[in-house]
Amino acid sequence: MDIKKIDKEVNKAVRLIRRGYNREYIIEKINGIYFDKEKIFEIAKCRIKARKKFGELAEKLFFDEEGLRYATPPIVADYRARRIKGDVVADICCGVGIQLIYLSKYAEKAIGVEIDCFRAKLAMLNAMIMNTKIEVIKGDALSKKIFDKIDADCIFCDPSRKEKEEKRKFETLFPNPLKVYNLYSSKTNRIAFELPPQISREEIKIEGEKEYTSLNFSLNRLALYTGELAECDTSAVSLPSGERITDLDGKIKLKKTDKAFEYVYEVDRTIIKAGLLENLAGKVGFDGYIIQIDKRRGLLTSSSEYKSAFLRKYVVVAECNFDYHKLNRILKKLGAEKATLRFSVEPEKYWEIRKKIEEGLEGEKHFYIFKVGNKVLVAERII
């Protein structure tokens, strides 16, 4: 296998797509090296759109669609080797394996088992271009063949699952994760799983720490850790940080008010989610009230100051009722220059309404908009 004749086709259709060519031009244009050439089209896609997520690093990776809808942030990868760690530690559903990269990190040995053919070998191309050692095996995880060969004391396994689905099961995951811990449980109590974050916990059918992952505040994955490897039963890790929140930390029964003091704060949804906002209010010792939490927001008010990496800090500066014109006239008041809404609209509904709320802005100041019933607050926001 030749890596570099491989990247310098994928850059090729890289720098054919950038400059607008359509597919069917690029296509003719390139050469099959190691993968026909529609995959190695696919590449070249996937590298671009790869920048989001994984920087100046993604020049350089090998990702098909599935592989890079699903691979593991960098920040998020690095977190959860850590996290695991052992001497031999085996990612028994390793995709293009980011998380098996960053898992070599920190073990001995790392070893990978993917069950599609491509995929197992976009694996290896991102090993051998991040020089990484670890072994990849094409094969079942679930099968006798594959189950013989993993001898490691720390098993990971991100199982796939569909695309779009109305409520997620255990059962739609593949392999089905009970499947994979009722087989690999004989060798190692110290596994792992990767399960989509918007699963209900009454759908997570193995005991475990349910650990939330909040990326850049917002909700991003979900893990689960059994045996050795949980640590408490649910938990919530903000990244970049490090900051973490467990069931264990001492609570504080929060009130509901109308009335916003001095300051509002924003709960990053993965609190939410992971039903740990009395113990965050109690690890900060917070001294204030709840004024509005929903699935997709949480808005908490205090007179005092509070910092953590799970709160969004703003300053009210002035309430009104719910008037597009009244909070026109208040923004320009304030100098504002642009006013983002931090409630829930119908998304097409959203440029609708912002366009009238900011009409006419010529100031320089950001503003942040709240509805809370009838009245919205407008904030400031503090960093």
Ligand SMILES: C[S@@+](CC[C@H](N)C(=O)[O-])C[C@H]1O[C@@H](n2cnc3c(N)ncnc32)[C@H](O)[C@@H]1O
Contents of the next structure:
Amino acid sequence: MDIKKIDKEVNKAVRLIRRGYNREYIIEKINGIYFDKEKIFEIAKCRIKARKKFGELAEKLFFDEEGLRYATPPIVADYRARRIKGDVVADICCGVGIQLIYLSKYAEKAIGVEIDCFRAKLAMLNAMIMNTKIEVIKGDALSKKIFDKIDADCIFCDPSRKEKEEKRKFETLFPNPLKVYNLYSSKTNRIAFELPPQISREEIKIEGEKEYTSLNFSLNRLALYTGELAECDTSAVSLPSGERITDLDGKIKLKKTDKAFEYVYEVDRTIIKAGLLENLAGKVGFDGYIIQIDKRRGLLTSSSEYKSAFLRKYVVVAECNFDYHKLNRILKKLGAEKATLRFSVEPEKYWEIRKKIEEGLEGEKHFYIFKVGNKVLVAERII
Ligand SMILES: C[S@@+](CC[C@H](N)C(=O)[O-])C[C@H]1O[C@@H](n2cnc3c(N)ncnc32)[C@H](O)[C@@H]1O
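Return the structure block for the form predicted together with the named molecule; the form predicted alone was the one displayed.
Once more the chain from above appears, this time first in line as the rest of the complex follows.
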């Protein structure tokens, strides 16, 4: 397999897509090398899309549509690889191999298994382009043939899932994590899974540490570490900083208030989903109150300043009743240019409200509007 020739053909397709040529024209102009022309076109399209998730690295990686959708972002893949310790690690649902490549950085040997033939080849290409030595086996991780081949002291499994479903369940993941666990626990007690972060606790039918992963203040992943890999029952990690809160961190009970103090803090939803708000408060020694808490939002207030990757800090500069004209006058006085709404509104009404609030603003400052009961807070972000 001549990777340079494949790469050259993919890049040719990338250039033609960027110049705006249509699919039929591009397919006519490119050669099918190792893969047929349709697949070269798909890889090229994915390279363009992958920039958002992979930055400059996207220019040399190989993806198909599904492989890209579920590929682990590099920062998460590196963190996960550092937690999944083993001499020989097998990633038994390796996809296009992104997590596998990072696992190979920290293990003596890394083996990948992939049921989809095309994706297994892409994983090999990605390993070559990233200069990593991995072995990729094509096959079903639950089959006896593959099971017998895998000689590893650590198993990692990131199963496929439907793009959308009402309720995430083990039974609708491929392969079902319970089947993987029952099979592979005869080989090792170091088994880790990547689960859909929205899955409810009751649906997680395997004991272990549930680690909710935040990437840039947004819930991104949920890992389940079993056996020797587990360090507690529940944890949350914020990336890229690596700050971690666990259920073993001492708690501080937080009371509710509808009065805002000098500072308000937005809480990363990852902490709310993990149920670790009081542990976070305990770890930072938070002296203050909850203003608002629901499934989507957590808002705290205090007269003291705290620093945590799980908290976004704002200083309150004004407070008034919810009245568009009043709010607009306050923002003009404060020299505002923009005012971002930080409370729940129906999506179709968001810009209508924002336009009213921002009408005629000519300043330079960016403010954030929070709602507390029937009052609104005007706040400025402190970084
Ligand atoms: C979520 S993706 C993995 C993404 C990967 N962790 C990454 O970072 O690129 C899951 C992959 O598991 C594969 N898969 C599903 N069932 C499998 C099975 N029984 N055996 C092996 N691979 C399987 C799918 O084809 C898919 O490519």
